[in-house]
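Given as structure tokens, the chain that follows is alone and in the form predicted alone.
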Amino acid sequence: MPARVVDWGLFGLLGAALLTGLGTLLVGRPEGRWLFILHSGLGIAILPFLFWKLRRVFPRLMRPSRWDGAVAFSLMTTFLVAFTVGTGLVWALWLEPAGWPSGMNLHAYFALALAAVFWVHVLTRAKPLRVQDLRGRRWVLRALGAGLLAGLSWEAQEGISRWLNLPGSRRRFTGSREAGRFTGNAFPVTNWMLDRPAPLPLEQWKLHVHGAVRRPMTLSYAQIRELPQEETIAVLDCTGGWYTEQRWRGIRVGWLLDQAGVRPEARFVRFLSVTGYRWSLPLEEARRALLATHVGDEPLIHEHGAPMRLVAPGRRGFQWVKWVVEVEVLSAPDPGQWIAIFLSGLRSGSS
């Protein structure tokens, strides 16, 4: 395999591998299932690139003398791919870890250092392709071997987990493990990143709707307790590698929004938490969430993001917003959102 088309290779497939990884953390829907199963093959693909990498080095690896800081950022990128292939595919397996961090989590982390350590490799040693490299079928069909080994690996991995009945066999399709189902608020407690508030109130905790409506309004708890009640079943299903099926209680988003007036300009819904944490749905998808103040036949505790809280099914965990203290209609998308969520936490107070 000719050495600039392993190393442009493998800067490929671990750039796919990051890329297809960081869109499943959005996925919660089954008809999404294809990029949990690319980024897989795509994991199992980089295989054989390494073993090409490694053993064309090899010879260098055995005598330190020769040892330089790009030897030292081989083995460290090796060492990162095989920790991060392997947590991986022992949570595929296994789900081990269960507790925090997760062996979803220990996977992510490890493949988020091994991109930062492979684009200074790549930065500092990267030789550009030339017609040379890519004379000749033997590497194409070898490439395409990988392909080939990533696809049967990944439907034996499915099959032996199944035939021997692992733990990893009764994931959901986006890799989580089952924790509670309609158990109320007995289910994992997860908090984002610096989202830490102290319990809110409830005779002073406040909703406001606003933005893009005709008629702005602030909603007491025991007025939304006088509202039109509404029940669905959602599956919570968190990033950090576990999810719970649910019966949710609260105010249809569509039915709060019908009451104040929707202008036509309007595109988006942003739920906003007491921590600055936000995030927005397309008008339509938000007018069937649910603004839920009970899981079950129990008000939800301050820990599952009471007063109140977004549900939104087919998203991931963290979409669903804890401690909702605002409903601000849009008329253009939040790419803010982004950097909002990374940074909540950091105010403190109520509304």
Ligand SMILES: Nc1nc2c(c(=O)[nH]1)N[C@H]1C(S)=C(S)[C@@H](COP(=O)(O)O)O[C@H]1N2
The other form holds:
Amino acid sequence: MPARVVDWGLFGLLGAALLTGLGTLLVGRPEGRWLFILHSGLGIAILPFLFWKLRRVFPRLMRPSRWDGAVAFSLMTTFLVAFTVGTGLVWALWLEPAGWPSGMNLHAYFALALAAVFWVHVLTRAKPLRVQDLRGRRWVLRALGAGLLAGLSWEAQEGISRWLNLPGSRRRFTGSREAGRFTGNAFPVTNWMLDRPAPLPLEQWKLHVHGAVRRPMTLSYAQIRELPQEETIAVLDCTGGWYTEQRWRGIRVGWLLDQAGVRPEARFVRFLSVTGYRWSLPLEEARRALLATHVGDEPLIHEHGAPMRLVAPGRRGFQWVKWVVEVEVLSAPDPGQWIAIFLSGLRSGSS
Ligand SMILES: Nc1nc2c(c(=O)[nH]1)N[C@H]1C(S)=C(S)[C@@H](COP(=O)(O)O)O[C@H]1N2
Ligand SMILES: [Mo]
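Now that the form predicted alone has been shown, please provide the structure of the form predicted in complex with this ligand.
Everything in the complex follows now, all chains and molecules, and the chain you saw is the first one.
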């Protein structure tokens, strides 16, 4: 395999694996399953390329006299690729480790570290691909072989998992493992960055519905409890690698919006937490979502977002905003939400 074909092949595969991996964090519906399959195929295709690469550079790495300043990044890149693919495989097959940090968390952390270090490695080492590197047919056949291996890997892995009855055979299409069904409040708590608000006293809490509406509203918890209640069975699937199916009860967002009278320019609905955490959904999807006060037949406990949390079926857990205090109808998307989910909890109102 020509050296530069291997190197640029790895570059392309790692880049594509990073992009598809980030993409999977947004997929919560089975229609998006192909992205997980593509991502794992890319991960497997990295292995033969890594083998070709290491076979070539190994003798040089074994001779410290030939090391230069950038070799540290080459070594770190090697280890991080191995850990990233390794944790990905272990997680897919064994779903281990299960607690925090889960195999899924570890995979993501190694991948992010890899993305940073790999960049330096490329900047210090990259050599342009030349026409002569692409001569001959052998490398094409080998690359196709790697592609075939990748293409078969998903089915093979599913088959092996089922055959050996590995924990991996019991994962959801997102890779998440089950953490209870219909348990009421007894399912895991995840605050994924800095959010740790003090409990919100029910008598003081208010829900504000405003933005592109004709009649902005402010509702107390007592008033909310008077409104028509609806139930939804939906899966909360955390990108940290666990999911739980629950029966949620609360107020349909569409019902609230009808009361408030949505203006024609409305496009999105933003759900704001008391911590500053926020997420928005397209108007029609938001209408179908629930603002839940109950799970099973129990009132939500503080840790799960009491008095009210968003239940957005088909969305990943991080989008299910907890401790909702505002529903704001927007006429444009809200790119700032991508920053808010990382920095929320820094502002006052959190303990
Ligand atoms: N305000 C706020 N809402 C949040 C979070 C958060 O940190 N702050 N974490 C999200 C994440 S990552 C997940 S998986 C779910 C977890 O909900 P749970 O703690 O009730 O299981 O809440 C989401 N809603
Ligand atoms: Mo999450």
